[in-house]
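Just one chain follows, in the form predicted alone, and it is written as C-alpha cells.
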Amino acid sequence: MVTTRRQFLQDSSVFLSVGAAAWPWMTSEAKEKSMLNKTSPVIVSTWPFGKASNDEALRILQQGGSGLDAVEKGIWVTENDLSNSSVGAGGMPNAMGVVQLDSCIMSGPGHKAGSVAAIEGIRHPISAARRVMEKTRHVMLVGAGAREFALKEGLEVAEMPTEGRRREWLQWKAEQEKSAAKNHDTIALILLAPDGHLYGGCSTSGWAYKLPGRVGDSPIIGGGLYVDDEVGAAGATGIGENVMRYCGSFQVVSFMQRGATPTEACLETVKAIARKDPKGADLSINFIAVDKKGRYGAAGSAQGFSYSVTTPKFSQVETGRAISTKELGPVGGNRP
C-alpha cells in the first residue's frame, strides 16, 4: 500500500502524541538540553580582588572560550597582580623567604581535576595544574617535579619574591614577633558556563612565613575546592589547616545535593565544622558556592567576609552570611 503524504504526517502526530504520554522523559530531556542552552554565566570568586578575574572569566565566555579557558585566564589576572600579597608572583614567602605556591582547577564533566603544591617560579600555578589535569595520569604534582613539569610545559617563569615582599621578609626575620598568620587568602573561582557545566579553580601563595613545604587547603581537591557537575561548586579561603582537616568544599556541595541553597550549605559546613573544632567560631574560613541552578552564596566564620560575582547582567561585591554563636550551641566537640 502506498502510503500518501497526509497519512504519513497523519500517522506522525499520532506517534508523536502517543509517544510523549508513553515515553515523558523524551519531552523533559528536550526541554532541559533547551534551558541549558539559555543558562546565562554565574562565576562567583572569593574577596573583592577576586571581581577582576571574573571580568576576564566573563569576556572569555563571551568570546567563546571554555569554562577552563574561563577559570585558568580569570585567575590569571590576580596572579598578575603583584600588589596581591597571598596570590602569585607578589605572594609572601616562606620562613626561608622562597614563595612557594598552591593551585588546582576541576572539570566538572569528567569529573577532572589536577593540582600542583609547593611550586617554585612559575607565574601561574594555575596553569601548570591544568597541565597536570590535562596531560598527565595524575592528580597532583609537588615541589621540584612540579616546576619541572611546568618548565617542560613551557610555562612562564617569573622572580620571586618580589623585592618589596623580600624586605618585608628580611624584617619579619630579624624582628621574629610578626605574626605568621599575617596573610591567608586565596583566589578561588567558581562558575557555571553558558552550557550548563560547572568548572572551578583556586590559586594561592599561602600562609605568609609558612613552614617550607607547608601545602594548604587550596591544592587539595575537596578541600580549597570541589566541583560536582551534577549538583554546584564550592571553593574556601581562609586558614587552610581548619578547612583541609573537615574537606570543606566537599561538605558544601554535599549539602547542597541535599537540596541546600549555596548559601544554607555554605553556612551549615561553617557552622558543622565549628561544633567539632575546638576553636569554634574562631576558624577564619570562608566558602563561597554556585549551583546547577545558578544560585550563588558565601558564608564565613566571623562578620565581613567579601566575595565577587558577576554575570552579564552585573559584577559586584557582595558580603556572605556569618555563623553566630546563637546559632552553634555547643561547640568544639563538647556537645554531648
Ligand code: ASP
The other form holds:
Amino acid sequence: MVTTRRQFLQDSSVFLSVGAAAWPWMTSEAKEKSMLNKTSPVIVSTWPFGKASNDEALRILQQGGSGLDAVEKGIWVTENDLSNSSVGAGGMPNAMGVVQLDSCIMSGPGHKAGSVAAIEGIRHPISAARRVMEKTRHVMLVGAGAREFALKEGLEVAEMPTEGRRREWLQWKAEQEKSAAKNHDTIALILLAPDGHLYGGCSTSGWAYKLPGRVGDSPIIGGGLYVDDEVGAAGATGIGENVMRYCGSFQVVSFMQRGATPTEACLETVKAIARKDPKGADLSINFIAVDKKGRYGAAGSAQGFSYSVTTPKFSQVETGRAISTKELGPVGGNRP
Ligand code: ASP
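Please could you give me the other form, the form predicted together with aspartic acid (ASP), since above is the form predicted alone?
So here's everything in the complex, that chain up top.
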C-alpha cells in the first residue's frame, strides 16, 4: 500500500532520526513536474544520449506498441550508436580487451524481471535480458551461458570492440600503470506507459578496462533498476559498486512508497548512502525516477547529472538535483 505524504513525513523523521526542519524539500512539492493524466506516457532516461532512446520509445508507444517494446527498442537506439563508448558494441572493453555487457529489464505488471551479465558479442543485450524474462524460469544469466542462450534465441551478434576502441585499449595497456580509465555510463530507461503500468531497462558495457568478469549494478534488480507497478520505477548510473552495495534503485522506489516525490526519493537515497558510506559524498552515483502519477525527477552525488525526459508534449534534457553538503550533515559514518 502506498503511504500518504503525511505518513511518510512522520515515518521518515522517526526512521532517519532527523527532524522535519532538516527536510526543506518537504515543502517543495509544487516544484515537482507532474504529468497527472495517466494516459500520457512519461519516459525518463539517463544522460543526454538517452533522449534519442526516449524519442524512439515514445514513437513505439504512440503506434500502440507495448511498454516493454518501448523499453527494448528505445534502448536499441543507444546500443546501436557505435560512438557511445559505454553502451553496446561501441562500448569500451575490459582489461583483457573483451567487451562484456550488462543489461536488465523489468515489467511492472507481474513484477517480472530478466537480466544478463558479462555477455559477449551480442548486439542487443537488452533483448537477451527480455528473452530471459519471457522465455526462461530464471531472472539472470551470465557470461558464456547468457551468450549461448542469446544465440539460441537467434539474437544478432556484433563485432566488438570496434577498431577504435581496440586501439584505445592497446594504448591503455601500454600505459596502464599510469592511467586509471574513468569511462563508464549506462542507459537506464524507465517509463509510465499509456496503459498506466511501469516498465524499465538498463544497458551498459560497465567500467572501461574492468577486471574480466566484473559485473556492475546495471543488471542487478534493485541495484541499477527497480520497478514496482504500484509505486514507481527507478534507475541508476555511476559507479556501480557504490549503487549495488546499497540496493540503490530499490531504495529510491522505497522512498517513493513512503510518500516522497521522485526527486525527493532520488535525493534521499543519495544522502542515505553518503551518510553511511566510508567514501562520504564522493560516490559518483545518480538516480532517475518516475512515479505512478507520472511525476519524475533525478538526483546525483555531484552537480551536473543530466537526464532526458520525453512526453508527447516535449522531449528535453534536464539537470538533476545534487546533494548539498550543507543539508547533508556528517557523512561517511561507516568508516572501518
Ligand atoms: N553503473 C555502471 C557500472 O558500474 C556504469 C555507469 O553507469 O556509469 O557498470
